[in-house]
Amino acid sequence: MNKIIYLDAAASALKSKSVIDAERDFIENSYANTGRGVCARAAAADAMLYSARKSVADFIGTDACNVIFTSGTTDAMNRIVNIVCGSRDVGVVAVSDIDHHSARMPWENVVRLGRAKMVKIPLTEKYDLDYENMPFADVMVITAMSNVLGVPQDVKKIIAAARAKNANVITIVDAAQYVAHAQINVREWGCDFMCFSGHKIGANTGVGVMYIKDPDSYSPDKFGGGMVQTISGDDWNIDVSPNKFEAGTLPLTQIAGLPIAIREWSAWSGGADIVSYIYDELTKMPRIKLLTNRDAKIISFVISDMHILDFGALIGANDVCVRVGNMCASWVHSLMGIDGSVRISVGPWNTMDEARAVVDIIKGILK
């Protein structure tokens, strides 16, 4: 398998050996549950969740308190959606074509049982938000980057231009692909929700972060052991956050790993050289059409008169893996008039030597 070249990062990143041992030597020396034991690997466990939390809030601006463990992005997002709807009304929410399924789909279902009302944020030429005419919302969902396109939007400059329209609007961003590729700073973005997984920048897949702004003004949505104080009976005291949406057994082991994972990926320049060659090459050869441009972090393309699928199994067969499909976005597809599309995006492990194998590989599957 080490043959292979891998040019998926962006569908899943992979593991670096200092990750891996971290979750090993979690598991063979610490491993514990954590708020639950006074041993002394219980004490151990409660220190590496105490700073792989602090890491974390450290990487994306803000404080520990404000950092939720989730399972990933879609988990978060559908617990964002169930936390504000449990918490109060929810009138207009505006979501957008550049969305991922997970982004958009839990509040379409919110708006089919009935429960709020959906408008679409415009998109401009390049299918870029279009901050300069955000509609009135009470809820606004934000993709920060999309992952058939790889371009970050103006997160900033997004919400300032949505709270213009509404002051009290719930910005919730999506920062799945975005965190892969730019810095995080959720004080500077002004966000009440902010969500990405751990497995986007090499860390082990089960773990993800949800950021929630003022944690207090919400009520949980799980329960459970470790999110409460005192249980008298029927009445009980909620545990402040982050304990308190954090009920049951948190996914420690790859909890473990995720600090390692934020730390290399940080150092890593992002592999634009490899991209910009890959490019380069991809415009030379005319039945290719490329969905993004030259400053993308990621290239989309079709190919005339070949299917993407078989595309893909002609690529694999050579030991190639790039991501084939929707992307878990259909809407931008559909407004590019496809189906489906051909995604490279690439890691720390690439090198331009294997840049320039896949460029050989396409131009002769192209012939």
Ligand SMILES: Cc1ncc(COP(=O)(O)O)c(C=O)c1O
The other form holds:
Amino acid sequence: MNKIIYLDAAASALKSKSVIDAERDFIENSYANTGRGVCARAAAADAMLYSARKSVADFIGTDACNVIFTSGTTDAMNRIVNIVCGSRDVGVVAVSDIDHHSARMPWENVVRLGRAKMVKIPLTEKYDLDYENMPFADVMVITAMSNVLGVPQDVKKIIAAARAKNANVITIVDAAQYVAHAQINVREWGCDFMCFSGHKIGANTGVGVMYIKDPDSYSPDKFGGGMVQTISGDDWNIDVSPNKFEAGTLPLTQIAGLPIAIREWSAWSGGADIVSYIYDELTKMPRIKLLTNRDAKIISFVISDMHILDFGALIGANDVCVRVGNMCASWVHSLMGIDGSVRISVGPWNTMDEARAVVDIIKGILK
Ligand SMILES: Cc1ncc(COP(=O)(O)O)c(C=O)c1O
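Would you mind giving the form predicted in complex with the ligand, to go alongside the form predicted alone above?
And the full complex, kicking off with our chain again.
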């Protein structure tokens, strides 16, 4: 038995035996490239890909042609910049201080190149996106749940408010953390793009999802094998979505595990009992300053008179994995006047016994 207590699901989730088995089964029994062969193996791999894409589409409330496989959220966020603007100017891009570096930096780079102006979506006192005071924007990046604060945002309302300011705004939702704790429904949200990483919900690293509402309205950002329909000499026609946006070989093994991860993660209750137990115990420790609310999906805190890295090392020496640092979310930490924090996040593998053990360990460290 693994005696490590892993409380870092928000960084990356542990993998269940069923996900590992699904990947192994694909490798051992159906492995071949997709969209390229006519043999039985190729047909099995194509069937796996078709069915995985359908599972993802059902999971996020869309059709298979709107689901593009990527290598993760960061990859998707960077690709979206190229898909949306290529090398043209984009006007005003709205970002926010609860963004992860991966959501905002690709657009900050466009600003640095002089091709966009950046504005901020204001935050409320509780650091939620303030949809009552939306700025005008041509492109808007919406963090559906901060990886530091753990509060799912009202994405539907935020998008409606953004569209009230500019009916043509292109909305991009970073659902990397939201996907682990709340139901995505891109049709209901009305967003133009949405992305998440498989590894945050128990699939393997190397696979992510990029949703595109109107794939026919955009040109592909990558060219190569698998995305052409016909080719004759130097003339070619681009295929329709999803092939249009999936040049090259996909991370097929990781894709094979994704539907299993989605199914298992969707059946998980969310661990609210564990989170609220730890939270309540932390409120009794005078040296802990909590940054999150009791009903948030994760717990973030700092400690008086102890550096977070020292705390991380001490709790790590007790075989407990938590995250310490700026979490690639330096802007929200700056707003709070700190460099970083400690984050506890749970997954389907965590138990109340582990929660009790961790509370005792923290008490021991702080006594
Ligand atoms: C809110 C948020 N966005 C984006 C990312 C980037 O995800 P990935 O590293 O899987 O590309 C993360 C990862 O922690 C995240 O928490």
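Numbering follows the first chain given and starts at 1. Here, rigid core means the biggest group of C-alpha atoms that superpose within 1.5 Å across both forms. Here the structure is a predicted model, which is why all the values come from computation and not from measurement.
With a cut-off of 2 Å and the rigid core superposed, Gly233 has a Cα displacement that reaches or exceeds the cut-off between these two forms.
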